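Just one chain is shown here, as structure tokens, and it is the form predicted on its own.
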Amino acid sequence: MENIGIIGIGGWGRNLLRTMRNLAGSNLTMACDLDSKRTSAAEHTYPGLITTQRPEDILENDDIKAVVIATPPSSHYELASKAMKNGKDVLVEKPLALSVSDGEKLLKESEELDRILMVGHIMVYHPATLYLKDLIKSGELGDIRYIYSSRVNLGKVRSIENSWWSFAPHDISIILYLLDAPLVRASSTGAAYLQDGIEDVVFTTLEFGDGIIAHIHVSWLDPHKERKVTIVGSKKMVVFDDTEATEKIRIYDKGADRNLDYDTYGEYMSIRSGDIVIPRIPGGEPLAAECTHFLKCIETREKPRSDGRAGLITLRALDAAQRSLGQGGAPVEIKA
């Protein structure tokens, strides 16, 4: 059982700390945060946990074999790079880095140093997402035509990152995980109503090499709380609504078929509307599944589901859409 350290225990880091400490087979022994109040609270909550305010105490500790990084994104590259160069496996929160070049460096370093590099794309560990993946692979939906997602609510308004960088990594990671297709370009529009230069609402279209398109709507200035993904196939359609307590997935036997009219030698469209199926989705906390997967990858050296390459593709999509946003919606090509 390898010793694990965590850097950053505010906000989401507290959840990672709690989950790692409660998992069987996890040996999270050390936590770091610049805020002494957070480290004091962690010591009180988790007896035996060693805390520090210096990241170096974890990064340079030979007894620590893996590091969880849940700091602001601006520090992800530096901390993840130092950790891997010191022989440690890494789970870094999304996004992988703030620039594509830094993301490429991290991926290269992980391959050269033979280190596990996993990105905290929690939604690819959600039981509903795994169900959708199997549903698509089974062919029940037919050919995937397009996907659209909506992740909106009223708050929490950020002052550093815009709604695109705050919310969209979840939707991008889901879409990329579900589609076995190359991402080729992004176009994006949005507006900053509350703070200059920080978009509150963003509408983005991602284009894939096989003709599939995906649309993502994110906002923290919306009357609804919605976390929904809709997939339209040639045979059936499916909706994943993460705000639903139990009935998270609905499969619609609906579609439009183009048929040959032998009387006129022309074509006509037939609309099909069948049953709605609500499948039973296994329970389980996605964060616990993510952390368990990281522990398994440390032990077996297998490639994580959300590895550095997946994190880099997500980062390229984020970057391309942001550049399109700055260019008034002009399409931006995405490097293969």
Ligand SMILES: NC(=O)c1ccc[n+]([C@@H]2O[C@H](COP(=O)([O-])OP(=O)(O)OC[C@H]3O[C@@H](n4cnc5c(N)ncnc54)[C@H](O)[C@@H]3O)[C@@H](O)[C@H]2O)c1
Given for the second form:
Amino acid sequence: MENIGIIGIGGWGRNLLRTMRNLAGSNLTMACDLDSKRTSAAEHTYPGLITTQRPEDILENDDIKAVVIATPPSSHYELASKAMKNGKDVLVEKPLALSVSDGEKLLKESEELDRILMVGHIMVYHPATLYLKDLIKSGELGDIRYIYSSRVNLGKVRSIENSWWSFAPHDISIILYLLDAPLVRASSTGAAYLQDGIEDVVFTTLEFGDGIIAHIHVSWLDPHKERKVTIVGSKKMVVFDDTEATEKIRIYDKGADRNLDYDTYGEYMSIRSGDIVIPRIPGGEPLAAECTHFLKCIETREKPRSDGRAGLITLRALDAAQRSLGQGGAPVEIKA
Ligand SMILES: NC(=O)c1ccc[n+]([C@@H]2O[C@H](COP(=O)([O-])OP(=O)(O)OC[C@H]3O[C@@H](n4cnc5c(N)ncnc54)[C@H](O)[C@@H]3O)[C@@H](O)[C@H]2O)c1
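Since we've got the form predicted on its own here, give me the form predicted together with the named molecule too.
The complete assembly is shown below, putting the previous chain first.
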């Protein structure tokens, strides 16, 4: 297996480092962080791991064939671009970049240089998301009508990106993965209470080409911890609650149907309220599945499930909603 390096071993990078080091068949040999406390701690935990405070030691190292980037989003473009130009495959944390033009450049570079560009959209490696995808494909839910999700809790308040850029990549990536419809428009409202210009709470509506709408609520200023996605289909409805330890998915045989042959209004509309099914979802840590997928893509050269294109569409949604926030909630079109 090719040698892998990681750049950024802070709060989240530490998890990627641990997961990559524990995976059979993975060869993560070098770790970089600007902060020497982080590199010393990593050296101590993983004997034999080579550490550095200079990203170039990894980016310009011919023995390293793939790089995991878990630095703050402002450095994603520069580090991912340099890594690919130096012949390396890349797994970059979400969001792919901070501007749509940087995201477009990264996608183009990955195609021209024939490098794997994967974005850390961890939720598309979650067994429950994969279950939902199969459920929708099987037709059991009928036509998808709308989706809403909430990702709220109290804390970790960030000071560079707002709650939208911090949390919503998860919700957007789930929704885009589940729906085959094109995303056309975003409108967003939100408010900054704790820090000037950094929204703590954001409510966004995404509109898709065939009439499906999706609503996302994110906040780090909320009394609840919620990680929930509700999908309403023409036949059935389903809720994915990621805060549940085991019963993460509930399928509701509920709906409303119009009868064409009716005499009274009561007969015109019939409400169905049948069984609730809680399916068994296979276990497995999403981050381990994500890292395993990256290793497989490096080997087989297949496109990652969360490839540069998925990263770019997510980025376009993030950007359109942010512009809408700045325009008092006016709808902003999203380029196809
Ligand atoms: N997938 C997830 O569930 C998830 C969860 C949290 C964070 N993230 C993502 O992970 C990334 C990092 O977030 P975090 O919470 O770990 O941030 P963090 O601030 O805790 O850690 C970032 C680390 O990167 C280091 N760093 C910064 N610039 C660097 C550079 N140029 N070269 C080398 N090291 C550098 C910092 O010293 C720090 O240790 C972000 O993109 C974030 O969106 C993903």
